[in-house]
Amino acid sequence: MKRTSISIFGATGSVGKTALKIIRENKDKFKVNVLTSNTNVEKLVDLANEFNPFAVAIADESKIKILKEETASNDLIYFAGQGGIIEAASINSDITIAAIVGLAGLKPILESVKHGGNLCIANKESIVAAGEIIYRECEKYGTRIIPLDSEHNAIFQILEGNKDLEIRKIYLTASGGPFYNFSKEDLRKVRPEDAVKNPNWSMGRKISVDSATLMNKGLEIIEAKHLFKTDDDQIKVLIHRQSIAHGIVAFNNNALIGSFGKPDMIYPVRYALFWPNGQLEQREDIDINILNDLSFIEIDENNFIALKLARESVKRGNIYPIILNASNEVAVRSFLEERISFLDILVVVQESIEYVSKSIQIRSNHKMKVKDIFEVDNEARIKTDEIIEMRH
C-alpha cells in the first residue's frame, strides 16, 4: 500500500511534535518527506535520524554545518536560511503541515500550495494577513486547506457533516486564559512566566500570551472568515472555561451542532492527517461525563480590547489585519523580553494600528500582493518598536 507523504514546516514545535507522534504510531501509512526547524538544530538532527526524510531545512543558516555533520543519511538533501525553507516547500508531498509561527510561514505556504495535495494549516497569522491570496492560490492549484487549530478544525468537521445546511452563526470558544476575571491591579503584576501557563492547553509561548490577552481569539475571528467564507458578523466568541466544546455552529434549521472532546491537539491533527476517511481503526473510550457542568458565556466584545481591535481590523480589511498581526507579534515578543508590561501589549497594538495606518501609502482600494503584505508587515514592526521605545 502506498504511504502518504508528509512535509512538516515547524517540525520541532508543538504541532510538529504532535504530527510526528501520530506518524510514529502509523509508519505503515505515512512517510516523511520534509522536516524543517527555525533554530532547534539538535532536535531536527534527532528527527532526521529517526524518520529518514527526503530533505531537511534549518532557517538559521549558521547551524547548517551541525545539521550536515550529525545526520546519518548520505542521501539527505539540505536547505538553509529562509530561502532554503521556501525551496523545501517546492518538494511535492500529499500533505503539508504549515506550523511555522508568524508571517515567516507565508512564503513556504504559497510555494507548497503550487504542488497540490492537502495543506494542513496551523499558521493563523499567514491567513490573517494574506487569507485572500492563499485561497486564490489554492483554487488555482487544486490545494485543499484543512485547519489544524482546535476551534477551526472543530468547525470544519461540523460543516463537513452538514454541507446542505445554511450557517447562521459560528461560535468560537475561548478558555479566557489564565487571567480571566483578574482585576486591573492583578494584571499589572503579571510576569511572562505567568502568561505562558494556559489552564487547559499545552502551547508555545507566543500563542499562550495571545490566549491570555484574547488576541488569539481575535485572530481566529479573521481566520474563520477566510476559512469558512462567512461574514465576520456571523462569527461569535464564547467564554468556555472547560475547553471541552471546541466549536459550535448554529444552522438556519434551528439546530445547534457542537464538537466536544478533551483539550488535546492530537485530535484535530489526527483528523487532518487521515482526512477524508478518518482513522477508523482508532478506538478510544469517550467518557460522557466530560459534558457535565459545561458553561458558555456570550461576551460583550467592547469589554475586550483584543476582540474589538480584531473586529475593527477585519471590517476595514486591506492593510489593517496585517498591522494588527505584526504589531501584536512585536508587542508580545517585547513583553516576553520584559520590555513592556502585560497591560501594555494591547495598548501598543492599538497605538500601532492608528500610527501605521496613517503613515502607509497603500490605499484601501489597492489589491494587495505578497510584496505589499511584507512591506506593510515590515513597516508595522518598525513603527511598533518605535512606539515601545518611546514608552521607555
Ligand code: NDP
The other form holds:
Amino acid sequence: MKRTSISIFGATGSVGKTALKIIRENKDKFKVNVLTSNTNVEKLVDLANEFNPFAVAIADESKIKILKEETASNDLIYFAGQGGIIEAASINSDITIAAIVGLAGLKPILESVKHGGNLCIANKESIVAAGEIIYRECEKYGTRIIPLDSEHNAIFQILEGNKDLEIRKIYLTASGGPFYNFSKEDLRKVRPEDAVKNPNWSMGRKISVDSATLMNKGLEIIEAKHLFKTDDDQIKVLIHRQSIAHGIVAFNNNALIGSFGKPDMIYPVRYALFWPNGQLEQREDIDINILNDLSFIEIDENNFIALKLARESVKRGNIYPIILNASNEVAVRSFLEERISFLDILVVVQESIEYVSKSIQIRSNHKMKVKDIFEVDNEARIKTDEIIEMRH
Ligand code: NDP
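Form predicted in complex with the named molecule structure, per the form predicted on its own context:
Below is the whole assembly, all chains and molecules, this chain first.
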C-alpha cells in the first residue's frame, strides 16, 4: 500500500510533536517528506535521524552547519532561512501540517497550497490575518483545509456528518485559562512561568499565554468565521471549565450537536491525518463518566477585553484582524521576555489597534493581497514595539 506523505512545518513544536507521535505509531501508513524548525537544531537533528525525511529546513541560517553535520542520511536535502522554509513548502506532499506559530507560517502555507494535498492547519494567526487569501488560493489549487485546532476540528467533524443542515450557531468552548477567577491584584503578579502552564492542555508558550488572556478564544472566533463561512454573530463563546466539549453546533432543525472527548491534541490531529477514512483501530476505551458535571456559561463578552477586541476586529474586517494579531504576537513575546506585565498585554494590543488603524489608510473595497498583509503586519509590529518601549 502506498504510504501517505506528510510535510510538517513547525515539527519541533507541540503540534508537530503530536503529529509525529501518530506517524511513529503508523509507520506503515505514513512517510515524512519535510520537517522544519525555527532555531531548535538539536530536536530537528533527532527527528531527521529518526524519520528519515526527504528534506529538512531550519529558519535560523546559523544552525545549518550543525544540521548538516549531525544528520545521518547522505541524500537528505537541506534548506535554511525563512526563504528555505518556503522552498521546502514547494515539495509535493499528500498532507501538509501547518504548525508554525505566528504569521511566520503564512508564506509556507501559501506555497504548500500550490503543490496539492490536504492542508491540516493549526497556525491560527495566519488564518486570522489572511483567511480570505488562504481560502482563495486553496480554491484555485483544489486544496482541502482540515482544521487542527481542537474546537474547529470538533466543529468540522460535526459539520461533516450534517452537510444538509443549516448552521444556526456555532459554540466555541473556552476553559477560561488558568487565571479565570483571579482578581486584578492576583493577575498583576502573574509571571511568564505561571502563564505558560495550562491546567487542561499541553501547548506551546505563545498559545498558552493567549489562553490565559482569552485572546486565544478571540483569535478562534475569527478563525471559525473563515473556516466555516459563517457570520461572526453566529459564533458564540461558552466558558466550559472542564475542556471536555470541544465544539457544539446548533442547526436550523433545532438539533444541538456536540463533540466531546479528553483534552488532548492527539484526537484532532489523528482525525485530520486519517481523514476522510477515520482510523480503524482505536485502542482506547471512552469513559462515559467524563460527561458528568459539565458546565457551560454564556458570558458577556464586553467583560473580557480580548473577546471584545477580537469581536470588533472581525466586524471591522480589512486591516483590523491583521493589526490585532501582530500586536498580540509582539505583546505576548514581550511578556515572555519580562518586558511588560501580564495585565499590560491586552492594554498594549488595544492601544496599538487604535493607533495603527488611524495611521494606515483603509481602502474599504480593496481586495487584500499578501503584500498588503505583511505591510500592515510590519507597521503594527513596529508601533507595538514603540508602545512597549514607552511603558518599559
Ligand atoms: P510551539 O511554540 O510549540 O511550536 C512552534 C513551531 O514553530 C516550532 O517548531 C518552532 O520552531 C516553529 N517556529 C516558530 N517561529 C518560527 C519562524 N519564524 N519560522 C519558522 N518556524 C518557526 O507552538 P504550538 O505547536 O503550540 O502551536 C503552533 C500553532 O498551532 C500556533 O499557531 C497555535 O496557535 C496553534 N495551535 C496549537 C495547539 C497546541 O495544542 N499546541 C492547539 C491549537 C492550535 P523551534 O522549535 O525551532 O522554535
